[in-house]
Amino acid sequence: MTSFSPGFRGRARPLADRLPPGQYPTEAFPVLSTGPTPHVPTAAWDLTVTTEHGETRRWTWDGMMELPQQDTVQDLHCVTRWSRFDTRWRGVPLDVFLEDLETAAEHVVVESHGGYTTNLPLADLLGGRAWIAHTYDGHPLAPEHGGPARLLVPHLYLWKSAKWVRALRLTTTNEPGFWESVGYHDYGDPWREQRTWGD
């Protein structure tokens, strides 16, 4: 199995120039879902992407483990005001997934089990700024923080890094999610306090 990690990127910056406006820091990690807790075992875990097209690629548990993996540290900014820092993670990079893709598609799906959906750019999840997470803290990712596992984009709002991920579908036009939907901004950018329609 192939691995790599990041490489040292330099001196930490301060905390203070870490926390985006209207945040607090916490050391929790807060549970927050939109209904009951799927428990999905990894026998039964598969991730498809689908293109605009219909071209359809499948991994299993056992063939995403295969793939590259990379080890992250990332802080953590959900849309209800708590930021965590230094949070880690191991997972697949999207980059992996979505490589050599013939597609013109400029949005994302992400399909969840539960029945969850958000919309993102694509280029959101490209040039090593998502993952697909399956470890946090060193220990496989527990069902109430998405497990076995989910999407993380961590320069998102929370809401935007989908629990308990099973699809990502390609399209060529935007379509608003689960929270998107019901007010929530269609981005999410944490720095420019993107939380709902009029931000």
Given for the second form:
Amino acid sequence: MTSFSPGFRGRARPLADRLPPGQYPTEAFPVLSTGPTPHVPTAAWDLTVTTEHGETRRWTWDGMMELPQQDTVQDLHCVTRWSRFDTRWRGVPLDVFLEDLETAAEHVVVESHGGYTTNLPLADLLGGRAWIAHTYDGHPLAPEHGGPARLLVPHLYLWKSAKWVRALRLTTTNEPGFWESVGYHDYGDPWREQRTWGD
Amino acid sequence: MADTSDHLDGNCLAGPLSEILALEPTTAWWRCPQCARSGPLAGLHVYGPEPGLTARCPGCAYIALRLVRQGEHVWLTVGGGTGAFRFRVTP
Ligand SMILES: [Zn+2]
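Right, and the form predicted together with the partner chain of this protein, after the form predicted alone?
Time for the whole complex; same chain goes first.
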């Protein structure tokens, strides 16, 4: 089952309206790294979602691929000031993983292979605005871009779209992640230029 | 650049660390709490520079320090945990 997300609406807008303040457009897809690139075989890949009560859901790679898939075209905005328009992804909306979860948590810590973490509000993963993405431009997502699967939350700066995602931990308190704990913004809205802690 | 196997060596930390440390930092000795390897800061594997510098053990990739420069501030964590020190530096 495939659907197409409403994200492609944005393509009708002029490019100038799609560039957040302080950004420049690029055709490149720069890779920013915080460590060695993890190489995770799909056979060993899984995704867990854990609530504040310790309830855990788990999907294997094959299990994820049996979920409803969605194609989406998105603009990406990196805090290092580049923006890339019309990137094409395929993945599973987070709504599918988080459906009917028994939780009062308002925050999520995303955990990745290699130790990277990022925090964001649970609400920002819902409503068809976030995906577990495994395909980029028609090809399996390359390890340097976060493959086999990464989080994709294009309405926030790209550091929130954690590469090599392996777990989502729902929390009742806000726990700063890898970059958020060294001066980057807890939320990271590119349209409000929420780059650093004080913004 | 930008390939993920790419990293710099710890000598690139000399500039940003000397803004907040009075002593020459690259000869400082560091012992990894995870694999017990030891050596000078200059031998660390450094990833970045954007959005920040992450210095790791050359043996096991454990984080030795992280450093982010934002305007007049330098944020520094020592070790793999969170809890950063923020220094004000004069530009
Ligand atoms: Zn080590």
